[in-house]
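In structure tokens, one chain follows: the form predicted on its own.
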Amino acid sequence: MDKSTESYIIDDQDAGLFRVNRRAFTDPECLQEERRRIFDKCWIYVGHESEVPHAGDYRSRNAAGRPMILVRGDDSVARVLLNTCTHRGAMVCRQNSGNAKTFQCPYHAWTYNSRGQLVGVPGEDSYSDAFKRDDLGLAAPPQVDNYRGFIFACFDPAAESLYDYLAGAREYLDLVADQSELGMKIVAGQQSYSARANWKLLMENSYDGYHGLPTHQRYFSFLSDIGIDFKGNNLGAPVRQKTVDLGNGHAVLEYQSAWGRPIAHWVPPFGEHRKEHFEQLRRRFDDRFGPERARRICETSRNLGIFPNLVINDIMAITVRTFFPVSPDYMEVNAWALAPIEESAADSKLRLDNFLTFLGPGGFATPDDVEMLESCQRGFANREVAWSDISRGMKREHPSITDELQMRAFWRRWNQLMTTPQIRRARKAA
């Protein structure tokens, strides 16, 4: 089949049928197009401002296929710089994190300050008058912006603003950011792992409520064993759960939490001695936001997907997760825990225990998920089965959290970007 005319999705809304061509998970040409049409065009999450609190603090990041430096300059501005010397290209920052006044290229010792300005060139008198230091600072993405502490970069100078790009996702980022009176912070440490699966499978998985019980049965059995009452939370009640298409490919599951949440949702396994403390925390939320918004912040969980590759799962703890493709069947994943700055040591211990028990790569969830994603990828070798079905709940007026509206929101945006005729014409002209 001529790939230029082949469809990636079948989206028959009258019939309630939605399918994805499995070529999207396996084809190297498709990945090349994703790099051009998605990772070079969309706003991509780089890091959180709390990771570089002091002048000179930096973090090395790989995002959108590029090595970058997230750094706070001596002017207190958090920047994203491209990690390549403007002389001959070598990476000027070779450590994962630290604090530095300057970055020096190990090749010829060109030196840049924490703002990215070129401040040292050995043998500079050998250059002509045409040589200008000001023209040779470390490059930056055309657009960098910050929403409630989450820093994004975009390589399309004509792209819409980050504020507009986030669309309905802003409401859910606010629900996360409002959990602190002083600001949220990334907890020290980073989880890095990989999976032999296509990156989009992890996006689907991260807000797939349908797979929860069959894939993570061990975790739910564990919660029951320690005294969590699922029936009391009535997870199936429509008024307590919803799935929302947030626009621009973003989507969210929001539902009543059965498990305890370290901010202000006490459950018996936390211990009777801590109940009053949690009730005090809850009263502070009531005072700040009123009872309805406080209930939503404290008692509901959110699995939020921000197109194309940022996941914030605000559940029994908060994970911030990004992932990038190395090849069609292999991705690298990085994840961090997010918490209120003012959280006590005891509450932080509880949060991190929750985080590692379920969300960490050694916890109940991630190994199960990775095994399922890699199983899907292996199954795609059966090329005779060309389509995956994502129709669940498509004709339902109010989709449940076990339906697949959120995946359809992702795939519609993905397909739009991958098949826009104007881009195709530009590619042919080039």
Given for the second form:
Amino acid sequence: MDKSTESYIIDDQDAGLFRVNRRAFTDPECLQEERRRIFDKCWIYVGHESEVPHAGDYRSRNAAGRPMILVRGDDSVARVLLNTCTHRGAMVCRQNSGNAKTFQCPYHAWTYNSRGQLVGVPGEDSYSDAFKRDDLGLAAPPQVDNYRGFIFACFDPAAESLYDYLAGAREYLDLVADQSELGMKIVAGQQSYSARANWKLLMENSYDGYHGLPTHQRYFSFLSDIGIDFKGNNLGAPVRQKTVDLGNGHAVLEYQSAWGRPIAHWVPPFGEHRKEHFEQLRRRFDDRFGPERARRICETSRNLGIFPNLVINDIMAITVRTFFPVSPDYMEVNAWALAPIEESAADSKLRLDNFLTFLGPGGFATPDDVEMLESCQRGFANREVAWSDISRGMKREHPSITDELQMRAFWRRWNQLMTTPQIRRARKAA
Amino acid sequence: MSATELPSRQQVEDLLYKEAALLDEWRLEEWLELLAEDAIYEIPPTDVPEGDSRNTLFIVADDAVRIRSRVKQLLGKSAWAENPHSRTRRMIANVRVLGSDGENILVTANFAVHRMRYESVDTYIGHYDYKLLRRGNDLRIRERRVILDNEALRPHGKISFIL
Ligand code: FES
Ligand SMILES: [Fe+2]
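Follow the form predicted on its own with the form predicted in complex with its partner chain, if you could.
Following is the full complex, with the preceding chain placed first.
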């Protein structure tokens, strides 16, 4: 039987039951299909335009299984180029980041400019007239686009536009991007880590409100140690909260935060002397957006999952996180902090402090998440237990952030892409 | 004795070896006693090893309050990433007393920390930059900066113990 068209999920809406076959986390053939059907078909986040502010600035990136270069050309356009020499294949960019007028391939010294055009070929007179430099610039993904600074690439030339692909997620990206009057920037410093677990476990975890209290007890005890009172305002019983299916596999949790938000939501641990400053910031938001939207931007937190592998958690700080599978049971994770360009040095320090108390490979929470994902992956060795249950809150009219609606949105989309026969036929024909 | 009168290398080695033993043995409360009241503990990100934690996203940037909170958590039972505790073994070498900045004694040393857990061995390699103070006949750690040579935390995934 052709395994790839067999459903990986049980989605019984009448009964309120949703299950995912654990083969999705362990099967090497499933990963091969994911590369073709997910990472080669969807819009994949590559980087943020603020990471290459000046002409010639570049960053090496690995996305969708490919080495790429995010580079700002001398025409000030930010591009995504594929990091492979069109001569015989060597990588033309061998640094993680920098500024360069040209990329010279170390193998035979072909040279490309910052727009990716081939501008130098040693001994060019040895080639025939059929050899055209213009055809041999660095290749680019068939589609590259930018939504409010977030740059995505797509390897399917026939795919819908980024704008349409993002669907309901645009509204939430706007709530993040609107935090600055000048634009948002990625702060220096990348957290590069990994987990010995399937990549989809991190997607689930990144917007899993149910695990907050049991997994992160130590964070909540830290919060109460520093004097944050979150009675009636914690992850278990938030004041205002919702979880929303945003279409195309994207989903979000939105809730009143227990923690302070450096954007404009003051809490006592930030210090009495900062209170007035934060109220001032908040008034600017009220003026720009009106009190309701200002409240939403400043006081609520968002755990946003953009299908398939971009997470923007706008919580006690803003983390931008992507992760790619290397094997079914191992992923590479990259995370950055996002902040308003105009943020003062003092607020920026506060934001980074807030970030590190929870997030990142040395934070007070992320190591415990990684531990849990790795623990699930080890548990999957018990193949006799074939299914994971993801039906929490399925019969509820308004699922809460501790329900699993967001994961069901992800898995339905994932299953659809993985099992639609047309996609497979098209590939066979090709 | 002035606060910044330079100690001998052996004195500094005694301190660092003792620290290594306390951390490897998970005697973290005793480790805290080696620190000055205003101690800081930092691990810069692997791509900006020279960064400043005020404007760069670090892996760890603890002030004294957070160091104590970290220790309290690690010794509690809900730091799942270290419950059960991993086994670690530290190798400290190339210890050098570099001088003084007027306030602190500057020390550097290389390290290899091996962490064993669930049949994996992860190795963290790098160097420490210390700022030390004299307290009577003892030395106290004022600043402990851990600079990793690892290009990324792969496959380690996390730094869930005191590196
Ligand atoms: S492979 Fe790049 S110049 Fe030959
Ligand atoms: Fe978590």
